[in-house]
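Quick heads-up: it's one chain on its own, the form predicted alone, in structure tokens.
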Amino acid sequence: MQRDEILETLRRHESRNITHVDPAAGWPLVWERARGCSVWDSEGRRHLDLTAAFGVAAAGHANPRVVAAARRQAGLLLHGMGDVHPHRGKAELVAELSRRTFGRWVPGGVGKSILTGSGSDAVEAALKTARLATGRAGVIAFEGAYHGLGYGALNATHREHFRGRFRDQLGGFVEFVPFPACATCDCVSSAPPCGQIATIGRAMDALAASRPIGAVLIEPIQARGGIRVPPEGFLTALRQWCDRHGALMILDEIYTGFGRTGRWFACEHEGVVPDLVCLGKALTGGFPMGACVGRAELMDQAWPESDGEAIHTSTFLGHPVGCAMALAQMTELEARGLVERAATEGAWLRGKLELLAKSGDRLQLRAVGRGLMAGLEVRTRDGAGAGHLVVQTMQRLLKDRILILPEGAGAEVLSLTPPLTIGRREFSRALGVIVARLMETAS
């Protein structure tokens, strides 16, 4: 099928809320194949992907070693039996996740995993774990948070666009407090703890006094919320708050995990050890899989021994192909030094973005992010969010064969989350084009 026929078929047979079509803007592309940092559309045109497909393709699209692992596994065992009859790959993966998380974070530490079919499901497994372990239903999350759209996770996803139509079916067990926004804060502190940390801590104290709080759920960097990085010391302060109140600290590292920010996991920038960590996206490099990993003693406290009927499971739990791909993906990230590369290239990118931010005379531009989770926040000269300009720029860039996405509640952040394999020369050229198109759009 050609592009127009594909889009017409989707229009006729897919729920209309899924694929946005704007013929005047040439939106969307129909992807045909992808490799490395490149995507080819149905008309054979190559595009530079600066999204890594929502951060999934950390080791590059169709990484040869990951693809080879998938092919080998598909020829041996294409499907397992979830929580009933295990396979070798599932055992190897949960052991590797333990090693990559609590085995690195705590001397002699061991993690135990619940493998899931998505990041949203990993969040829901973490919420269930917290409820079982603490006996408390209340959860604190943060304004701007995005934790998925399943009904459990949706309780903790803040944006009204996702929640509003379903509010009367939500459980109401999550309370929101502000996420620190250094860009708009008048705090004069140059070192932690800053004024925002204390203010948010008091709001959390008030919530804990009004209802039993079993967990605090947070993204170390809010991706969908606008590439928002909290001030230094914030995660440490949350860890201390959880310890004081007997609540569990759940980190949603679904987007930030596996090297995106220049560390294996973003919590490592502050040396904070969570009780539970939620993983997904770059875990496999392209197969739908997530994981909730918790301290072994906590997981044993929360979940009883299996009696043959698991409390939280799914048909595709620990899918053999997904496990094989995840193991290959982590091996590739380490063997090629891609986590370290995200740190060095991220520092270079930050410098470029800060220079570009100074060049915008018609707009207020601000560099945001950490590692290769970065972007430009775009505002008008009077400080209003300029999401319409970001969206128009994104659409114009299709003609330049560059793929980006907006982030933030108002789409005011032009985000850059490329594969960690991207070459600096090609990236630099693309940045020049992006800023040129943004300025053209603003003129």
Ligand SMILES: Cc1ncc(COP(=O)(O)O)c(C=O)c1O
Given for the second form:
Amino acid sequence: MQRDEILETLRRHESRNITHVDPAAGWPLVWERARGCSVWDSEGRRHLDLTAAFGVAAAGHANPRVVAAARRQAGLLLHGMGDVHPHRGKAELVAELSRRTFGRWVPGGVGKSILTGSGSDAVEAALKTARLATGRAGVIAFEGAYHGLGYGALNATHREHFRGRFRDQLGGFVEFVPFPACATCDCVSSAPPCGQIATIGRAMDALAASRPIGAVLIEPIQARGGIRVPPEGFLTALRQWCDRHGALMILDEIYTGFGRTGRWFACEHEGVVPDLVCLGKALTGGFPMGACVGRAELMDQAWPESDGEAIHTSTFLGHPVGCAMALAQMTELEARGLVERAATEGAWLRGKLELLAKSGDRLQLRAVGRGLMAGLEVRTRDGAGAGHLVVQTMQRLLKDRILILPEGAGAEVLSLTPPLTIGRREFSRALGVIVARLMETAS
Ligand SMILES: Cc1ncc(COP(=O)(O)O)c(C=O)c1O
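Switching from the form predicted alone: structure of the form predicted in complex with the ligand?
Shown next: the complete complex, the earlier chain at its head.
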């Protein structure tokens, strides 16, 4: 099938809400294959992927060692038996996740995992864990948050676009408070602690006084919300708030995890240790898998010993190919120093973006993000979000064979989350093209 026929077939047989087609803009590409930072389309053209496919391809698309692990495993055991008969890879993976998280965060720390089939599922496993461990139903989440679209996680995803039509089927157990964004900060002092931290803390106190709160769920950097980094001290203040109120701190590191921000996990920038962490995306480099990892004592307090009928499981839990890929992916991130690379290249990128942000006089540009989770927030001179320009730029860049995505409720952030392997020269050249296209779009 050629491109047009593929898109026409999708139009006929896939829910029309999934693939957006805009023939005039040449949108979308049909992906054929990918390797490293490159994606080839159905017409054989190579594109530079500055999205890492939603951050999944952290060690590069089709990383040879990850692919080899998947092939090896697929030939041995293609399906395990979820909560019944385990396999070796599942044991190795949960031990490795323990070592990478609580084992590094706390002296002698041990984590226990629930493996899942997506990020959304990992969030739902964490919400269930908090409910069981605390006996409290209430959860505090943040405006702008994106935690997935399954009926559990959707409760904590803030954007009306995703929730609105389903509101009458949501549980109503999540309360939202503002996410502190430096751009809109009302803090008069530039030194930490930011004034919003105390304001948000008071809003949370009021919620805790009105209903029992069992958990606070937060992305350490909001991803789909617009690459929003909270002010220094905010996660620490949340940790303290949770400790004061006997609530659990759930960090959604589904986007930020596995080196994206220049540390294995973004909470490490502030030395904050959560009670539960949700993982996904780059965990496997391409297989649909997530994980909820919690402090071992907490997990044991929450979940009863299985009597042969687990109360939380799924057919594909701990899929052998996903486990093999995750183990290979983590080995690769470590062996190639990709986490450290995200930090150094991220610092370089930040410098570049700050320079580029000064270049346009028609637009207000602001460098955002941390490590290789970065971008440019684009506003018109009067301060209005210019998402339409970001979307047009993204479409124009198809001709330059550069792939980017917008983030933020109004698509006002031109986001850059390339594979952590990206070469500086190619990236630098692409940045020049991106800003040139953005300016052309604005003129
Ligand atoms: C921070 C965050 N949490 C959860 C999710 C949901 O993950 P999934 O799409 O695998 O269900 C996403 C997806 O973008 C995400 O960015």
